[in-house]
Every structure is written in C-alpha cells, then in structure tokens.
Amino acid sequence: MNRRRVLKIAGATVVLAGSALAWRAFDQGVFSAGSGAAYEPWKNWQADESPRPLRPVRAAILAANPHNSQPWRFRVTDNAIDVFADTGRNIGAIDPFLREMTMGIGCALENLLIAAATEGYSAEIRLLPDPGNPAHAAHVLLAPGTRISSPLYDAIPKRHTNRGPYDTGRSVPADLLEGLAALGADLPGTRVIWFNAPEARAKTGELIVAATEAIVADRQQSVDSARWFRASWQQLQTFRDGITLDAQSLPPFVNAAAKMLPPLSQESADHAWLQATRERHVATAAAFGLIVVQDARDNAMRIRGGRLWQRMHLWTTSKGLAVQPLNQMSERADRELQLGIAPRFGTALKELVADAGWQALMPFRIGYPTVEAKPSPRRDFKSVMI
C-alpha cells in the first residue's frame, strides 16, 4: 500500500471518528442542556390559557421534590384546587414511609399558594381534607383578593438545587440564618436547627457521609435510587423527570465527558455519588441545617415542613445563596425502622435535635455558590391534571 493511500485511509478514519463523536454529542444533548420539551415548563409557567386558576398549578410543578419524581396530581375547578400525592411515583426503599414524597407535596403547595396570591386570589387551605383518601393532601379554596407581589414568586423559575461546590471562603452570617429560619413562623410545629460552628459542622458532615456509605451498601436502596437516573438525552425527554447529569453542577468538561462515555455501572455511580458527597457537598458547606417538626410521622407536619423548605429555597435563591437537601441520614433512619435493625442514624438524628419535643425531618446544606445550578426536566402541567 503506497503512502498516499495510507493517508487517505487515515483521513477517512479521522472523519468517520469525528462524525461519530459529533453524533454522540448531539444524541446525548451535550450542547442542549436546558432545552427541549422537558424544560418548557420552566419557560412557559406564566402562560395564560383559561379563566380557570391554572397558573398556580404551573408554578406548583416547578417545586422541589425527591429525586425529581414529581409525585403530585391536581384537580382544578373555577374556585378551588385540590392537591393529591401520586403514590405510584414513590422512590421505594429510599423513602419507605413516604416522608420525602409528602414533603415534596408541601413544596408544590407552597409554590401554588405564592402564585395564587400573586394572581389576586385569597386562599383558604384544608390539609388532608378526606380521611378516607390519604393521598388527598390539600384542598385550596380560592376567592378574589388583593394581588400580593413577592420576591419569592419571582424566584420560582430561578430556583434549582445547587449540587456544586460552595465558596469555602464565605460564611453565612448568623443573622441571615436566623432570618431564614423565621420564614416558618406561620407554619405551626416546624422549625430549623443550624449547625454552623466548626465542630458541629464537622460532626454533621461525618454523619452525612456515613449515611451515604450505608445507602450504597444497601442493595435495595441503591437500586431504587438508581431507577430515577436518566442516563440519556432520549430518556430525559421521554420521561421528563428524574436525576440528570446537567443537574449535578459538574464542571463543563466533566459533564460533557460523562455524557459522551457509556453509562457508569451502578457500583461506579454509587462510588461517584459517595465521593461527591464527601469532597463537594459536605466539604464545602458553609453550614448545615435541619428542618424539624413535632411529629415526623404526621403528614400534615410533613406538608408544612415541605412548605418551609420551598419557601427557604426560594428566599435563598433571591439572595444569591445556594441550598441542597442532604437526606441521607433521614433515609437511613427510615430504612432502619423498616428493617427493624439497630437505629444508628435514628439515634444520631435524635442527638442532633437534642430536644425530645422535636423530630428530624430533613437535613440540608447552605452556602454561596461557585457554579450556576441547572434546571431539572419537568412534566407538563396537563400530564398531572385529574
């Protein structure tokens, strides 16, 4: 074979390889983060299509929720909105008693109420209105009222969970943390405990890492968590839910490489999550917080806890802060109770709360972001209507 022919073959190989890489990049959405039908709800949430109060529902579906499972349904009439839990979208052994799911419903309810007030409705709320149907989370009766503008409303389309590193050179002032906790003053039976002193922060971080290790070692919890990961652009656009690479706040080149390469094995993915928890989430937290309620098994309390979390997340978004749920301790405590095993993390949470009158609902971290958080896919509001 002469030199010219070798060069032609080599050139053709390079072109084919480049074309394959380009196609892979296109197919995996490397250059399409935040686009496509799965992200339209973030952009058209203020669309006005009907005299019925639909905008509050459009706002509700943008709320925080566990594993981006979006476990909610809505029924809308001319003067009321009913909110239901979609229990078929539970996350299995990660949330065996539906604590996180119910908090997610509370988050959606908070967005709905903020949007309703901005639209000029006054709202009368009844939690768990139907004793015969535990999935019926809330009945919201609407009446004409005064339009109430709020920075929280403006933050709804900007609120995203930031899983990136936080600025280790900036602490969150104590008065700001106190003001954040005070947002729940109208939500009976809820409060926030802060762990921002170095020793308390270190202890809490160690427990979060240890709980993550325990989840990874629990085959069923690992499998149930992985079920919600959307490994391809097609999956993401089809299901319009779940955990995505774009929402991990990875450096751009790492994110692109992760999309281009074959999906990780479950063991490798678990290891990557554990590493991120230890080296990014825990290591860069300016402080940890813990939402507590008087009865963590009571669904009304869980809904109020979810409302507080959503309100806090919107408020931090408006102030340039970042927050991220770190539910691992609570997930392990629930799993321990489900399996009837020694309550290692149940006991640890009680010690952190240090008050028999309160029970842990959800740990989280707070700090100043160093990277921009990306949106997660969302189902269209029509798909969650009854």
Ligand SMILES: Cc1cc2nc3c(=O)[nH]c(=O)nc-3n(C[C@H](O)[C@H](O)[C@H](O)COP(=O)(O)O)c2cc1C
Given for the second form:
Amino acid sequence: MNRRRVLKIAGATVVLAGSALAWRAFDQGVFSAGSGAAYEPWKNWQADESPRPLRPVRAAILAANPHNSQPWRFRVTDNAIDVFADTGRNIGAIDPFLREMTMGIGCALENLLIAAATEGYSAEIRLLPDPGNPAHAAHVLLAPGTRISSPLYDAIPKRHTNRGPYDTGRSVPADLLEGLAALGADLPGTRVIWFNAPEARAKTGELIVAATEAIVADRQQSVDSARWFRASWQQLQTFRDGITLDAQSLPPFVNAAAKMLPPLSQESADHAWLQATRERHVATAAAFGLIVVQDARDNAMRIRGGRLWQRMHLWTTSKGLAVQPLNQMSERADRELQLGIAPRFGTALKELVADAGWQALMPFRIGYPTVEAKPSPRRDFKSVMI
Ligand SMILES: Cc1cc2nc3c(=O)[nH]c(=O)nc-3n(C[C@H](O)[C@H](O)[C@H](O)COP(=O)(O)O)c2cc1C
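With the form predicted alone in hand, show me what the form predicted together with the named molecule looks like.
So here's everything in the complex, that chain up top.
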C-alpha cells in the first residue's frame, strides 16, 4: 500500500471515529443537560390551567423527594386538592418503613401550599384525613383569599439538590443557621439541630461515611438504590424520574466522559458514590444539620418534617446557599430495625440527638456552592393526577 493510501484510510478512520463519538455524545445528551420533555415541568410550571387549581400541583411536582422517585398522586376539584402517596414507587430496602417517601410527600405539600397562597387561595389543611387509607396524605381545602407572594415561591424552579463541592473557605454565619431553624416555628413537633463546631462536624461526617460503607456492603440496599439511577439519556427522557449524572455536579469533563462511556458496574458505581461522599459531600460541608421530630414513625410528623426540609431548601436557594440531604445514617438505622440486627446507626443517631424527647428524621449538609446544581427530570403533572 502506498503512503497516500495509508493516509487516506487513516483520515477516514479518524472521521468515522469522530462521527461515532459525536453521535454518542448527542445520543447520551452530553450537551443537552436540562433540556427535553423530562425537564419541561421546570419551565412551564406557571402555565395557566384554569378553571381548576392546577398550578399548585405543577409546583408540587418540583419538590425534593427521595431518589427522585416522585412518589405522589393528586386529585383536584374546583375547591380542593388531595395528596396521596404512590406507595408502589418506594425505594425498597433503602426506605423500608417509607420514612423518606412520607417526607417527600411533605415536600410536595409545602410547594403546593406556597403556590396556592401566591395564587390567592387560603388553604385549610387536614393531614391523613382518612384513617382507613394511610396513603391519603392530605386534604387541602381552598377558598379565595389574599395573594401572598414570597421569595420562597420565586425559588421553586431554582431549587436543586447540590451534590457538588461546597466552598471550604466559607462558613455559614450562625444567624443564618438560626434563621433556617426558625422556619419551622409553625410546624409542631419538628426541630433542627446543627453540627457546625469542628469536633461535632468531624464526628457527624465520619458517621455518614461509615453508614455509606454499610449500605454499599448490603447487597439489597445497593441494588434497590441503583434501580433509580438513570444511566442513559434515553432512559431518563422516557421515565422522567430517578437520579441522573447531571444531578451529581461533576466537573464538566468528567460528566461528559461518564455519559459517553458504558454504565459503571454496580460495584464501581458504589465505589464512586462512597468516594464522592467522603471526599466531596462530607469533606466540603460547612456544617451538618439534622431534622428531628418528636416521633419519627408518626406519618404526620414525617410530613411536617418534609415540609420543613422543602421550606429550608427554598430559603437557602433564595440566599445563595447549597444543601444536600445525606440520609445514609437514617437509612441504615431503618434497615437495622428491618433486619433485627445490632442498632449501630440507630444508637449513633440517638447519641447525636442527645435528647430522649426527639428522634432523628433526616441529616443533611449545608454550605456555599462552588458549582451550580442542575435540575432533575420530572414526570408531567397530568401523569400524576387521579
Ligand atoms: C426524604 C429525602 C431524602 C433524600 N435523601 C438524599 C440523600 O441521602 N442523598 C442525596 O444526595 N439526596 C437525597 N435527597 C435528594 C433527592 O435525591 C432529590 O430531591 C431528588 O433527586 C430530586 O432532585 P432535586 O431535589 O434536585 O429536585 C433526598 C430528598 C428527600 C426529600
């Protein structure tokens, strides 16, 4: 073969490989983060759907929720909205007693109520109105009222869980932490505990990493968690739920490479999560917090705890702060109870709370972001209506 022919073949190979890469990049949505049908609900959440009060539901589905399982359903009439848990969308051994699912319903309810107030409705809320149906989380009776606009409403489409590194050179001022904890004053039986002194922060961080190790070592928890990971762009656009690569706030090059390469094995994915927890989530937290309630098995308190989380998340968004739930300790404590094994993390949580009158509901971290968090997919509100 002469030299010119070799060069021609080499050139064609490079072009083909380039095209294949470009196609893979396109197919995997490398340059499309936040676009497509799966992200439309973030953009059209204020669309008019009169005469029924549908906009509060459009706001509700943008709420935080465990593993982005979106475990909710809504029934809307002219003057009421009923909120139901969609228990089939549970996250298995990660949440065996539906603690997180019920909190997620509380998060949705909070967005719904903030949007209803901004729409000019006064709302009367009955939690768990049907003793025969524990999935019936709330009945919200609406009547014409005064429009109440708030920065929390404006933050609804901007709020995203931030899993990126936080600014290690910036602590969160004590008055901001106090302001955050005070947001739950009207939610009886809920409270926030802060771990921001160096020693308390180090101890909490170590426990979170240890609990992550325990989840990774528990085959069932690992599998049930992975079930909600959406590795391909097509999967993400089809199911419009679950945890995505874009929601990890990885450096752009790493994110693009992760999208282009074949999905990681379960073992490698677990390892990557453990590493991110240790080196990013825990290592860069300015402080840890813990939402506590008087009875963590009581669904009304879980719903109120969820409302508090959503409110805190909207408030932090409006102040330029970042937050991320880090539920590993609670997930292990529930799993210990389910399996009847020694309560290692159950005891650790009790020690962190250090008050027999209160029980741990959800640990989280807070700090100033170094990268902007991206939105997660959402199912259309019509698909969650009864
Ligand atoms: C009850 C509850 C538990 C959660 N636990 C975790 C967690 O342990 N780790 C994490 O990174 N995110 C956690 N999240 C955040 C969700 O994964 C996130 O809300 C969901 O993927 C939707 O994304 P968004 O909040 O950006 O809209 C939790 C959220 C809720 C409401």
